[in-house]
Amino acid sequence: MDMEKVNSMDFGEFVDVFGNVVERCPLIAAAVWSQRPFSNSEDLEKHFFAFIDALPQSGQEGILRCHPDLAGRELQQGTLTAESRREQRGAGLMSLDAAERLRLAELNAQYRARFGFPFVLAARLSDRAAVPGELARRLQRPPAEELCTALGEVKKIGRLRLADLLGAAGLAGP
């Protein structure tokens, strides 16, 4: 999809494409509409991205929240968005054991009690191996910083899933 075709977007369809570049976030595809045109696939990046960071803590707090826990409950009831059913099955997180299921929702429970947001990791650049160790890991972190890395990790999936919408394989790195 080219930018001339993003930018003759109306709102309704705007925002049915990438209301969801930001996890259950339609609000911010909803504000950054209104900063048409964008001259490339990074500016429409960097629009998105500016809204998360003009929000006061709260508000980025919010949208953490609405993540989903990796291989919680929403993965069991069948309710996770496509980008997320999608992007948990590419890290294995579908086919996890018993064993591996419960440690990780043990780990996701001390996350969240911890922190008040759920785990949010960009799952398509991990693997089921790496996702408990790097959730014990950042359990560690002082909670102004592990928000800082939530978001960033908010931002790595937002830019895969702008690259899957766009075709514009060049934003899909780190």
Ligand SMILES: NC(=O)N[C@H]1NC(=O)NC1=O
Second form
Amino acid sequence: MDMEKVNSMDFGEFVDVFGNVVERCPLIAAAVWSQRPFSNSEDLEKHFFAFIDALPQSGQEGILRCHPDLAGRELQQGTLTAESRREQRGAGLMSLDAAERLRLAELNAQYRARFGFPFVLAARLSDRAAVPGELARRLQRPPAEELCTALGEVKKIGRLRLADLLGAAGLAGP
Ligand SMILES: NC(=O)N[C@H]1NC(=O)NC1=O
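Here we have the form predicted alone; I need the corresponding form predicted together with this ligand.
Whole complex next, starting from this chain.
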């Protein structure tokens, strides 16, 4: 998809296409649409990220809370978004054994109890062997630092989702 096509989208089409660049936060795409035209994919991405950065802490935590747990209940119930399912499957999180699932569920619960939002990690840049260790490591971090790290992961997920949507054509900028 090229930028000319993106810039010509009406509001509804844009939100349909980009509404899940940030998991279950179509409001962000709705706000970004107002800022078109975009010169290239980096410019488009910049607007998504700037919206996240400009939110008060409660809004940033709200974005994190829109994410499903890794290997959590929604994966079991089949209610993940298509993007999240693909990411979690790619990382091998759909084929955990019972002990691995339990370990992750315990760590996810501890993380949520400590920080008040779910553990977020760009699953496509990780795998089932690395996730529990990374979760245990981040569980020890100070809350303010952890909020920044988690938002950084939201951006990594968003960058990969945008690249999927735009393909190579969208990446070519002036
Ligand atoms: N909790 C969490 O990190 N969820 C996600 N990560 C990812 O790559 N896709 C998700 O839905």
